[in-house]
Structures are given as structure tokens and as C-alpha cells.
Amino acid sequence: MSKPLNILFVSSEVEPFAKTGGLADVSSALPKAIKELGHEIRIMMPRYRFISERRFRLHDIIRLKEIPIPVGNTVQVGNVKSSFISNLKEKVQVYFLDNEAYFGREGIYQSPSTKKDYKDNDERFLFFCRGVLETLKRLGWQPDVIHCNDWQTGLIPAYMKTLYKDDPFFKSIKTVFTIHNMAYQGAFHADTFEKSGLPRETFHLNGTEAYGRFNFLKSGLVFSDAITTVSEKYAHEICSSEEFGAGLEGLLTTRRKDLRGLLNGIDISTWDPSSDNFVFRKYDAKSVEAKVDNKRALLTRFGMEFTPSRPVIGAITRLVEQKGFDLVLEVLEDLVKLDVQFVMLASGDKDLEARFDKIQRKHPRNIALVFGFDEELAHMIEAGSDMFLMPSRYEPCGLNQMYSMRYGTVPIVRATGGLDDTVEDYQAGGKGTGFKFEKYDAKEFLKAVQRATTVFQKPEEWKKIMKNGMAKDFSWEHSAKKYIGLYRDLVKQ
């Protein structure tokens, strides 16, 4: 029997603690499933203002100015506190490391009241980054793979190759960085570079710089051991265009061998409508018929009318550029005229907000929002849903669509990204899981609305449908056996 691995999983958000999308519940779901299967895996965050010491029960690991950490002329003092995440077999152990001036706020990378990004996110994943690894040491616990995630860990790699090369604690310790998505990369000015203690010869193309700036993303794409995304049509994706891989296409194309597309997986403790406590009524595949009181409440929590024959659409999402509802926008009038409810729970651009509420005024009995978050109404809208919206423009891989899929409720996608690679295009006769269109066009979305909406009153097709989607297996376990294979490629090179 193989020896069982010692990782280390870093990540600037996780569920429960901190969470402003999927990132956060992959960062809390893996290392589960990871350690379920036998191995001792770790989580290093960020201790943000509002993770509460009393509610998580933090305690001190490493007291206060126990650990310096250079940041540009200056030199921070972190500590180090710990508390548990679990399921039902097994805890995971979370470091937070604490810094009162760099985290000691109500946000994550911005400020809740003026929506903008902290004008010294640079210097805060700075410290977070070197942070992780002098924490290491002084803790005497040596991961045999430093597993890390988005941009905000992407200078761990580059630390490890160059300030640490030398330093026996870290010579046999491999990294893995995985990208949740390219757009956003961490990219500061130049002047930057020199608060980083980084070797002034890694600063060119080949390096930390892109288009002149100094970048936390691209930094993990070139030290890394191995580099993984959330599936596999966006490892194609990201080499293939610049519309992809923003702007990083060609270094992510040298990289291709080390480059590995795993799926991401759900959490099937938390996402299940035969156990859902938020939901009006428990239900299975067997029991797939219970699904229509959850409509019921969903509708009578907005003041709607509900009429069985009447199909529901569910959508949940930040509004960003990305998610695609500008095209949602573009025909939501029309959708009004197909007869269906539209029912959304979403955050973001403020225009955005004002054009769907806009809408929603002039049709109040077919259009119900809620502009924020609420994890209860988000699992009400997964189960009192007939059909789930995600027109993305890309997506890594989307968590929404495999939840929906498990409550029998049928996703309309794109066909990009995690959304091609785990929604079956519908077929007639009830084969396939949902609704897909290729071209990023309202015109095109509208057709894959009006396809699902003509099935849906074809009940018995319709149900087919349903148990196809919620027959998938999307569990953390099958992934988590593909990183472990990965994590023990490296530790034997």
C-alpha cells in the first residue's frame, strides 16, 4: 500500500469561513474528500475581520510577532491560528494567519461599502504568500505538496524557486497551482515587483512580468510543478485564444504537458434534496414527483401564481461580464411572452441590477429578484426550479449546473468551459441532462429556451430528463483520486 501524502491546500477563501464564490466551496470540499481518502491534508487562509473566533472556536497556534515576514523596506509580523473544518468521517485542520493591517477588514479583496478593490491587495497577498511558507517552518510540518489555488497564492512557486531554493526544509516539496479562472490574475504596477524580495532577474517575459505589469497569476503559472484547471474543455480553452486565456495563451501552450484539466466536483452532503434542510419538501429520483411543492413554496414566498404547467427558471450568479446575462437581458421580454417565471438571486454590477429591476416592475406576476445573498432562497431556487440558467460567456467549470442537475432541475448553458464537459445536450425520446447552445448570441439563447420550454410539456420526456441528470455522479471522490494521482506523479520526479 502506498504511503499516504502530506499536502498542504492554500487558498485566500473557504467555506465556511470566508466565501465570495465556487473557489471557496472547492477549497473546502477537496481537502474533505482528499483526506477521506487517507491522506493528511492541510488548509492555510487568511484570517479575515469577520471570521469569528467564538463562532469557529480559533485558537493560537503561533503567537503575535512570533514570525516576521519582509514586504518591501518593511518587515510585518504575523500569527497563526487554527480551527477545523469537517463532515461526517473526517476533520480537516485550517490555519488562518492573522495580520490586524492587512486583514483586519469587513472584506475579502474589497471594501463592501465602495465596491472597489483594497489599493493594497498587492502587499496583503505579499505577506499572505511568504506568510505561508515561513509559517511552515516554524509549525516543523513538511507537506510533500504545497497544493495552490487562483492568484492570490500564485507567488508561493515563485518564492519556492527562487528565496527558498536553497533552504533544506522546502528542497523536496512540490507545488501545484490551479487555475478557477483566468480573468483575474492579480496584475499590479511594475513598482510592485520590488515590495516582493523576488530576485530582480525573474522580472521579464519570461518570469513575473506580463505587458509590463507585475503578475501574481502568471508568477504561478511559471514556477509551478504542475498546473491544473477545473476542467477539461477549459484547458483546451485557455491554450487556444486570447478570449480564453487572457493574454497568457502562449505561456499556458510551453506549459501544455504539466497542464491538467480536473473537473471539479459538488458537495453532495451539502447539495442533496433528500436531506436539504432549507428545502419545503425532501425528495429523490424515486420521489421526483415531491419536487413540485418546492415550486409551490418557491412561488409563494415571491406572491406568484403557481400553475403546474407553467415552467419555472431559476438563476443564481454574481452579474459580471462573465456569467452571460447581459444575453438573459436581451430577451427577458421575450421569455415573459413564452408564459414562464423567472426567479433570480444575484449580486453585482449595480447597472445590471437597475436594468433587471427595471424589468421586473413591468412584469412582477412573471419576474421575481433578489439582489444579495441568501444560501437559503439559493437552495429554495435549485429545488422549486424546472429549468436553471447559466449563459456564460466562459466558464472554468460552474459548481450551479451539477447542483441543479442532482435536484432534477434542467440547466440551459453554453456550451463552454465545465458546462460542455457535464451537461448532455438534450436528444429527442428524453436522452441527455439540459439545454445547450454554442454561440455567445441572445438570438441562440433564446432557441435553447424555447427547446426546453417545448419539452417541458412533454411531462414524461421531461422526466427522463430530470433522473438522467440527478443519476450523475459529481462527488468530490472521483477528482480527488485524479489530484492525488497527480500529487504522487510529482513527489516521485
Ligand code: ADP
Second form
Amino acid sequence: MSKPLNILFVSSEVEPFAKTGGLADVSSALPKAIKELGHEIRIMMPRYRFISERRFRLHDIIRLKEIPIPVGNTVQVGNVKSSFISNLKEKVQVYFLDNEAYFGREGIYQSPSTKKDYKDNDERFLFFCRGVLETLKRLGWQPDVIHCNDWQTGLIPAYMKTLYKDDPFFKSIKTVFTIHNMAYQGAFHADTFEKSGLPRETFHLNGTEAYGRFNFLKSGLVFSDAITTVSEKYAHEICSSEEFGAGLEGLLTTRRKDLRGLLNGIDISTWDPSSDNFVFRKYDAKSVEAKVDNKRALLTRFGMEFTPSRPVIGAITRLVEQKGFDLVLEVLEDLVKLDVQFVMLASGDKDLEARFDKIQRKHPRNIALVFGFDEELAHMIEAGSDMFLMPSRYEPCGLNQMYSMRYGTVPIVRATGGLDDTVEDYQAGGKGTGFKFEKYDAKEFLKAVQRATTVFQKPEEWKKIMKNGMAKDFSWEHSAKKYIGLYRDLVKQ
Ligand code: ADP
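Having seen the form predicted alone, could you give me the form predicted together with this ligand?
In what comes next, the whole complex appears, and the chain from above leads the way.
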């Protein structure tokens, strides 16, 4: 048997400490799955103020106190705290890099009150990237691979290939960079480059510069030893057009042989309708009839009438352009005419919120909206809905369609990225796990919903689709093995 690997997994969000989206779920579930397969993996993330020391039992690490971390012409100080995430089988150590000035705030990337990005996000995450390497050295724990995620970690591979390349501690460490979303690049004013301490020549078209800006994501893509993204289809899409590659499609094409699409899994212990403490009544594929009690409970919560034959459509989303809810707005009143009930939990764009609100006020018996971030309600919607909407313009992987299938909630999705890779379109006779539409178009979307509502009226057929979805294995084990295969390929080189 080959020897276990040592991996450092670096991310700006890790569930349950800090989350704005799917990155946090992945950053917790994937390390746990890798550890279960017998490897040593540890996580490093920033210590945001809201991560409670008491609740998460954070403790100091004496030898990781007051670490000097260069930022521009100054030296800032980092302190490291530690805790664990665990499931029934394994514990994974998490290091939190603390600096009050950078991370002692209420939000992760933006102020919760103004919804505007912090102006010094460049410096905050530059500090983080440099701090990760300085911490590692002091810790004296030498991983085989540093696995970076998204733009917030994008300078780590650049530092490794320049400032730290002759340091014996770092010499043999490989880097993997995972793209969770090409649209968020961390592209800052060229002046920021000075603060990075990177050699001048790396601010170049073949380095960290893109369209005149200092681009953290590009840095990760150029300097890492291998790149992954979170579905095969998205790997193909981001190389093939500007719409998906967001201006970096040329670079991605040149690195195509180093780019793999590895589908995200889901945390099947957190998202399990037979043990979910947030749901009104637990159920599984054998007792799927009990799901209807969750539908009743969900509607009751919103003061809506319960009728078994009327489908409830759920949605849980960040309300941003990517997610395609402008299509939903265009045909929301047509949906009401189909006699469906729509329950949406969303956070994000204020304009979109206001437009939804306006229509909701006209149809309070058919539409319920909650604006905000609510983990418990997210579970209730998954359990209580018959169908689930994800009409995304693009979707690197998407998690909610997989949660939905596991909860017997039939997804209606646009055939893009991971949505296309994970959902099989319905075919007469009860084949398939959901309903897909190809073109980004409100009428096409409406047609898919109409198809779903028609089949919903044939309960035996509908039950087959539910069960097809519930029988799918979306656990992390399969993908975790592929990541390990990738790490091994790199370490061998
Ligand atoms: P993205 O990362 O692009 O937002 P994903 O589908 O990969 O999309 O992951 C979204 C994750 O965030 C899921 O776990 C989903 O349940 C959760 N989520 C999104 N919006 C909300 C919200 N308003 N309240 C609670 N959970 C949410």
C-alpha cells in the first residue's frame, strides 16, 4: 500500500465557521472524506470575528503566536488558533489565521449592512496567502500538497514559485488550485501589486496581470502545478468561451492538460432526510410518503393552504445574476397560473428582492419569500418542496440540486455546468431524476416547469422520479479518491 499523503487545504470559507455559498460546504466535506480515506489533511482559513471562540472551542497555539507577515513595506502580525471539524469517524484540524485589523469584522468579504465589498480585500487576502506559508514554516509540518481554493488563495502558488522556491522547506511541496467560480477573480488595481512583495516580472501577461489589473485568480491559474474545477462540463465551458471563462479562457486553454473537472459531492451526513433534525418529519426512500408532512409544515409556517395535489416549488439561492432568477421573475405570474406554490429563501441583490416582493404582494397565497441566510429553513425547504428551481446562467457545480434529489425533491434546472452533469432529464415511463432546459430563456424555463407539473399529476410516475434521485450516490468518496489520485500524480513528478 502506498504511503498516506499530507495535505494542507486552504479556503476563505469553511462550514460551520463561515459560509456564503458552496465553497464552505466543499471545504468541510472534502477534507473529511480525504481523512476518511486514511490521509492527513488539515485546513487553514482566516479567523473572522464572528467565529466564536467559545462555541467552537478555539485555542491558541503557543509556537504560532505573533508571526511576522510582510505586507508591502510593513510587517503585520498573525496569530494562529486551532479547532476541529468532525463527523462520526474523523476529526480534521483547522487553523485560523487571526489579525484583528484584517479579519476582526462582521462580514467575510463585505459589510453586512452596506453589502459592499471591503475596500481592503486585496490586502486582507494578500496577508492571508503570505500568512499561510509563514505559519506552515513555523508549524514545521510539511505537507506534500497545498490545495488552494478560489481567488482568495490565488497568491499562494505565485509565492511558492518565486519568493519561497529556494527554501528547502517548500521546495518539494506541490500546489493544486481549485476554481469554484470563474466570475470571482479578485482583480485589483495594479498598485496593489506593490504590496504583494512578488518579483516585478510576475506582473505580466504570463503572470499575475490581466487586463491591466492585479488578478489573484489568474495568479493561482498560472503558478499552480495542477488546476481543478468542480464539474467536467464546467471545465469544458470555461475553456470554450468568454461567457464562462470570464476573460481567462485563453489561459485556461493553454493549461487544459493540467485542468481536471472533479465533481463536487455532498455531505451525506448533514443532508440526510432520515436523520435531519431541522425537518418536521424524517423519512427515507422506503417511507417517502412521510415527506408530505414536511410539505404541510412548510406551508403552515408561511400561512399558506396545503393541498397535496398542488406542487410546492422551492428555491434557496444567492440572489445574483448567475443564478438566473431574472427568468423566474419574467414568468412568476405564469407559474402562479399553473397553480403552484412557490417558496424562496434568498439573499443578495436588493433590486431583485424588491421585484420579487412586488409580485408576492399580489399573490400571497401562492408565493412565500424569505430574504436572508437561514440554514434551518434551507433544510425545511428541501424536505417540504416537491420541486426545486435552479435556472442558472452558469453553474460550476451546484449543490442544492444534489441535496434536492437526496430529499426526493425533483430539480428543474438549466443544462449547464454541474447541473447538466448531475441531473438526468425525465423521460416518459418514469426515467430520469429531474427536468432540464437548454436555452437561457424564460419561455424554455416555463416549459420545463409545465412539463414537471404535468407529470406531478401522475403520482406513480412522479414517485419513480423521486426514488431515482434518492437512489443516486452523491457522497464525496468517489471524488475524494480522484483528488487523491491527482495529489499522487503531482507528488510523483
Ligand atoms: P453557490 O456556491 O454558487 O452559492 P452552491 O449551490 O454551490 O451555490 O451552494 C450554495 C450553498 O449555500 C448551499 O449549501 C445552499 O443551501 C446554501 N445557501 C445559498 N443561499 C442560502 C440562503 N439564503 N440561506 C441558507 N443557505 C443558503
